[in-house]
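Here we start with a single chain on its own, the form predicted on its own, put down as structure tokens.
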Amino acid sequence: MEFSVKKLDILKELNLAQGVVERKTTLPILSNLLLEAEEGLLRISATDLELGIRCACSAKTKKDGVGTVPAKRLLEIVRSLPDAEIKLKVLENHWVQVTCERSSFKLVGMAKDSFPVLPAVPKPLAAIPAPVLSNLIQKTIFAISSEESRYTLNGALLMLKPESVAMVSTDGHRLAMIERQIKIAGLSNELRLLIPKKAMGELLKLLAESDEAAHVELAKDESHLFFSVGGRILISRMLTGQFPNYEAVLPRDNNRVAELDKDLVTAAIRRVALLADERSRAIRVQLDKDKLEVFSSSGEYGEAHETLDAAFTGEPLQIGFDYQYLLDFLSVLSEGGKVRLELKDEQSAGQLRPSEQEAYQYRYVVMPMRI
């Protein structure tokens, strides 16, 4: 195999495939790169068993052929060249020489029969805006479940429909949701994918790289969900198991409402939660006529209060909420907007959601601590 390929070209895709290289493995093959120079065009893949990408860019080949290359330091080398034309030789014993200008390096490679063969990509069932789903992934990816434990919550649901797409994630102690009324090409009827956290991490590297115009197209086989974008394909191993029954969890009768400014409850927040115990992340909420005070306290530290204005006319309620909860919510909320409070009692759910939704539903729910 010998080609060579524009410096930007090449960087962008290994920057795109870096992500879902496995770098503390066992199997030394999945620290490496899949290169195939055909007729034009060099395809680049990457896996680490769960997670796999497939991404391509043009190159002028002089001679067709698959090589490995680890991915790390092909990466860190082809950063440092200059802006120019760098050719890539695979050599014998399985070593690639990489040249630009001046500059040569020789990189063990491996034989590209251990790299592990990623599944086709079947046809596809729908097709849905990628900036669409990038806001999706955006408002629910912080609230999914780390614990490896709770392995259904490890993911978002995304539900699609011939009229909606929708999804949601839950770790347990709070619940994200958007919803958007669209139409989803080539559907006709329900369809619902369990994500992984991870899938979804690099789906959102893909999508910010693609064009506003941009469409994903979803595929499943019967252990792979497969994500194409502007000629990538990302595949994931597929989540199983039953998601809960998040509607059962979603609150009826919230019925006091306070209205606050966003950046000014975020910044309070903040504040409060710098004297907050380290531990438990505890903040106390009071709500009053027209006001809101956020307390915080802890015996290693000291105390902290601020008080905001806030649309509030229902009866008075104090409640405590895990400080880093809401602002992972208010971080994702555009700036300058209003957010709403809706509370019932001290030992209910609380839900936020923004003041103003016209293409998005969102909400967010989050339960109580004790203060």
Contents of the next structure:
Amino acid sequence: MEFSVKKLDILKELNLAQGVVERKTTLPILSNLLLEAEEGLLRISATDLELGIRCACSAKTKKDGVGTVPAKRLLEIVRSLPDAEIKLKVLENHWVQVTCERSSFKLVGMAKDSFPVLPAVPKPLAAIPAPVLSNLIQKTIFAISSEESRYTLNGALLMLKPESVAMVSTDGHRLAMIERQIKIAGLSNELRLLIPKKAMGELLKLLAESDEAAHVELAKDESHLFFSVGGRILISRMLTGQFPNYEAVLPRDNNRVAELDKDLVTAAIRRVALLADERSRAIRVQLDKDKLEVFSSSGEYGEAHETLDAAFTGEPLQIGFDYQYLLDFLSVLSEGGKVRLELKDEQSAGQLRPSEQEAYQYRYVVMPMRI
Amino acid sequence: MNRALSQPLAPSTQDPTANIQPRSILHVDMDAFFVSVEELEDPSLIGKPVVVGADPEGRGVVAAASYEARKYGVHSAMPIRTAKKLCPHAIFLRGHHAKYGAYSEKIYDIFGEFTPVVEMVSIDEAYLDLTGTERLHGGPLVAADRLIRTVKERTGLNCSVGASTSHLVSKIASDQAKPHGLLYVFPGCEAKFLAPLPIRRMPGIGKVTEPELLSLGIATIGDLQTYGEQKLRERFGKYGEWLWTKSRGEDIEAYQYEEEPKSISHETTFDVDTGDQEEIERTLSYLAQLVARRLRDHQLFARTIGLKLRNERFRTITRDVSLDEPTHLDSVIFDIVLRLFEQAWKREEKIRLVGVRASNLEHGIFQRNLLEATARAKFDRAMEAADRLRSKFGFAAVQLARSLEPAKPEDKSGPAGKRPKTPKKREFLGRE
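Now show me the form predicted together with the partner chain, since the one above was the form predicted on its own.
Next comes the full complex, and the chain you just saw is listed first.
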């Protein structure tokens, strides 16, 4: 294998691949990238066995072939090189030589045969506009559980229908749900996919690199999900198991509704949170006629209090929340605008949503704290 | 080290305990509690030797003996067969543990009227910290007298009270005062009060230490006092310091008195080692409810639930589980101990003792669960209602179905001879 590429072309792909490369070096080959040069194209693959990525860039191929290189080292080397043409060449014993202008590196590679075979991409089932999928992920990824024991909560549920797309995530304490009416090309039946959190994170990076008009093609085989966009493919092992019956926990009769200035309430919670108990992260929210008050107290440091104007006319209510759960939601909303806080009582789930909902219907359900 | 830096920042250099008045601790011990309850229910027992405990033919122990039975040398914790030998004509009762529980709760409520700091150490014994209640109840002597009368008036039961500045002295004093007596040790007289007592009377000196102390010529607590702190420490190290402090009637934990339990546990030993899964599970269910009830009494929630198992060969294991949402609910605690039990129990082994423990206690500030919210809220309300019924009718009034025996036999265990053969009953002697 011998080829040359432009630094910026290969750097972009190496950055994307790096997110997938196994960090713990359990299997040495998983710290390596698979490089395949063929007819003017360089294909780069990486996997940690849970997730795989295949991307490509154009290259001047002198001799077709395959090699593997330590991913992190190659990324660091390429990053450090001047913006110029970089040559790669497989030497004997799987070593790979990297040269650029006056610099030269020889990297210890491994036998290409020990690199795991990534599954082939099946026929696509549906295509979603890249910016739509990107928004769905951003609005839900933070509510996914990172407790490994809660296996089915380690991902979000993507629901595709011919006329709509929706994504839901929960960690058992709060739930984020977003949906949009949109024609989904190539779909006749409802399709429900459980996407692991790590795949969503890498997918976001891929989507950020693709252009506005691009579509993500979705496919699956028995145990994998495939996301193809802009010539790159992300492959994820499928999460099995039953996603909880989220519809049962969506509040229906939360009729204490307060309308709040989103930026003001976010800032107020951030300030009051400074003196919240560090372990429980509990703050107390009190709703009264036309105002909302936020309180915190920590045995160690003291207490804080802030009053906000709020459009509210219902029965007064005091309720406890984990401030981080509120901030997680508030900080993914776009700047400005108003947000609705819909409550029932101090022990039932509260709901938050942007007051002005246009293309997307977005809601966040959060259980209160017992205080 | 820089001298200036080592100075305290605030002028709080005096001994922080200097201004604290001596504490006022009562130890209240019910007189022959189980037997007295039986006598209330059946006055024909009064004045007769009565023994409450295990099956007199089995290998259990005496839970309580009337003062008449004690004259024959019968005492609690004695093997029941020995009791039968000593006093063959005694009336042997299996006991009505639900009733004892109900009386215990009544007594607990009375204690609560005297002070918020009540530490029930067992079903019939408690420490009350009356420090700072003098203006309300008068001195300890007046309060203790009123306590004894109130208990008698409202429950018909006798109790004995020891009063002093420490747990240790009050405990020994209540024992000296028995039956139906009151002994007050004036502040400053603790060491003098203890001095003539044999060392074995001091809790914490047992079979191992006693001979060693005797060999040093220490026979009474007074001997301990004269032996001196220095020599005790040289001989026994940390334990020597402990002996010295105790010998003068001081509580080791003085001034850092824990008003709140660090853990709550209940355990019980089976009459006969059992491999009957249903019986074990029934017992676990009952214990889980006791633990849950006490958590709710203290307004505490447990983040860790544990199971204790001891098999026929005395091998003891404990298993713990940490919860994502702390609980004080009977059913949640029971589900967990049941799961732990299923994992830990080897079917071929017989079980001697089971226990349920709640630890990692916290004050109920926690994140509620979304996915199980409806079920939990329902159960919360159910338990509130159950606790209301229980405080009216006793703990046994409301039970998880799992703790009930199938086709419950008649709960009237009369004197041993007449009693029909019924399945083995559990004993709840193992309460802390």
